[in-house]
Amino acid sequence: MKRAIYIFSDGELKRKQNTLYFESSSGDKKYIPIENTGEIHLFGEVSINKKLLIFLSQEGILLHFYNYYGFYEGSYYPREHYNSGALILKQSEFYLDNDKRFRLAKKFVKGAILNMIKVLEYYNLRGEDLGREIKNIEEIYESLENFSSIEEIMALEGNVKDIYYRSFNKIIKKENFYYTGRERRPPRDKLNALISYGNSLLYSYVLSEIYKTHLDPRIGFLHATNFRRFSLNLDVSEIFKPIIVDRLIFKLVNKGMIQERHFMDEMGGIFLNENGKKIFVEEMDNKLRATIKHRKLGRHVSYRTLIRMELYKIEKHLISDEEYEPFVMWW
């Protein structure tokens, strides 16, 4: 499997003969084997040139950019090699047909809520007394069928998330990471900083997987296709946030891998500092490469593969091959 490359240092990334070469501003030099590289994440101030971008296009490698605080800013999305005019038309058809779009959008919300319940059930079985929160979310979930617009189901999902995030205080063992309310721009406390950072990373990983399919990342269904460059990755990320990001946060905090010293207070917000970002990214990468035994396939697949499989299911739904059902964690 090709690997993701993470560059935190400032410097220059360029093509050197038929491979990648990075030279940091401090003079460190490193060759990056092109054949093992699936995507590159740039966290530092890195200079690039046209020669590099052409090389990345030829090799089908995405380049993801993050701002000073480590949040996803955008991607260099190479020329698509799996272009399918027929599927783009289908995606557009499903987006423009209100009923078709709503049915698909509701599946993303269903998947997200059911996975939140699964996460809470996991910790409830381990003695965290989350029965009331699970019951409240299940009741809201049951009412999902009564709504008929995307705005309504997004509001409903917001209500579920409020209960869900408040339940974190029964799972997280460090009081200084307790949840007090969701604040994004900027995150005002350490837990919000972790949630925003993890979600931001997940958007880029899902985008990388979309690139390997026939789907067009610009056409989402739950999140409106407007002047935003990509929206399908936001839709699919909703399903995997509880499974990948939230469970990773519990591990990092409860095991003391992320501590007070890994944050900085700037511009009225709380953000991970460089060491904190490195720890989070390394563990996120490990998580995506970790495998589980797939119940239907009968073999081990990675979390990253699960994301790709979800995209294939959406493709099948669009070509009327198979009704899409969102991935729901079974363990």
The other form holds:
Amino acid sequence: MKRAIYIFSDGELKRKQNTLYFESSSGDKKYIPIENTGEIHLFGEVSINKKLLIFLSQEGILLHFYNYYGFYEGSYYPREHYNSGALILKQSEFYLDNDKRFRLAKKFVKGAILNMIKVLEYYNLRGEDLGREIKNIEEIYESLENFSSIEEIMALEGNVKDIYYRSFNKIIKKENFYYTGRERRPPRDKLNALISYGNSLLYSYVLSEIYKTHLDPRIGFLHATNFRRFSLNLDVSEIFKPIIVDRLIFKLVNKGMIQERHFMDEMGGIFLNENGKKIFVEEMDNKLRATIKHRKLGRHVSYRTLIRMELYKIEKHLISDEEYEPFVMWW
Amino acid sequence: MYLIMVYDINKERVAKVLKIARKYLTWIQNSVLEGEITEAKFLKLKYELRKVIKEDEDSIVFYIFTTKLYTSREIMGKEKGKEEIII
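Can I get the form predicted together with its partner chain as well, since the one above is the form predicted on its own?
Zooming out: every chain and molecule, the one shown earlier first.
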């Protein structure tokens, strides 16, 4: 499988000898195998030129940019190579038709909530006493059927998220990482910083996978399509946040891999510093490449493949081949 | 699969071989590259190399591992190159 490359150093990335070449400002030179690269995440100050962008287009490699604080800023999304006018029309049709859009949006919320319950159940079985929280979320989940607008189910998801994040305090073993409230812009405590950073990374991974399908990332269903950004990746990320990001945070914090010293206090917010980001990214990369035995396929697939399979299921739904059912963890 | 490529090439063509190999694998030290590669890319690599080497003078050896699980790696002296995804 093609690898993701993460560049934290400052320097210049260019095309050289028909492959990728990175020269850091401290003088380190490095060739990166182009044939084995699927996407590049840029965290440092990296100069690039047009020759590189054209090369990346030809190879179908995505470039994701993050700002100084590690938040997603944008992507270089090369010319689509799997272009299908028919599917774009279908995708638009499902967006414009209120009923169809709502049905899909509800599926994303369902998937997200069911996976949150799965995560809590796992820790409940290990004696963390989360029975009440699970029951609360299940009750809200039941009421999902009574709602009929996207705004309503989004509000409902917000309620679930609040109960869910509050229960993190029973799972997280370090008091200084406790949840006090969700604060995004900017994150005000360490847990919020981790959640925001992880979600940020997940959005770009899902975007990379969308590139390999016929879907258009600009047309989402739960998250409204607007004039400036991708939204389908946000929809699909909802399903995978509990499975990938939240479980990773528990591991990093409980095992002491991420500690107080991996954060910085700036601009009235708390952010991961460079070392913290590197640890997070490395574990996230491992996680995405880790495989699970797939029940239906009977073979091992990675979490990254799981994301792509989710997108194929959406494609099938749009061409009315098979009703989309969100991925729910079964373990 | 995981691949280690070792070569001994006439100096007239050695730069060309390195240039091709670098597209697929990571440079470890002079005449040695390694890295994860798919079956298809391996075929592509061999096809590209076959076009530049002279079969009666040059030699390339590939060590192929289906998994890295049962291998270990030891280095004496300076580490010149390694596979990195976080730069």
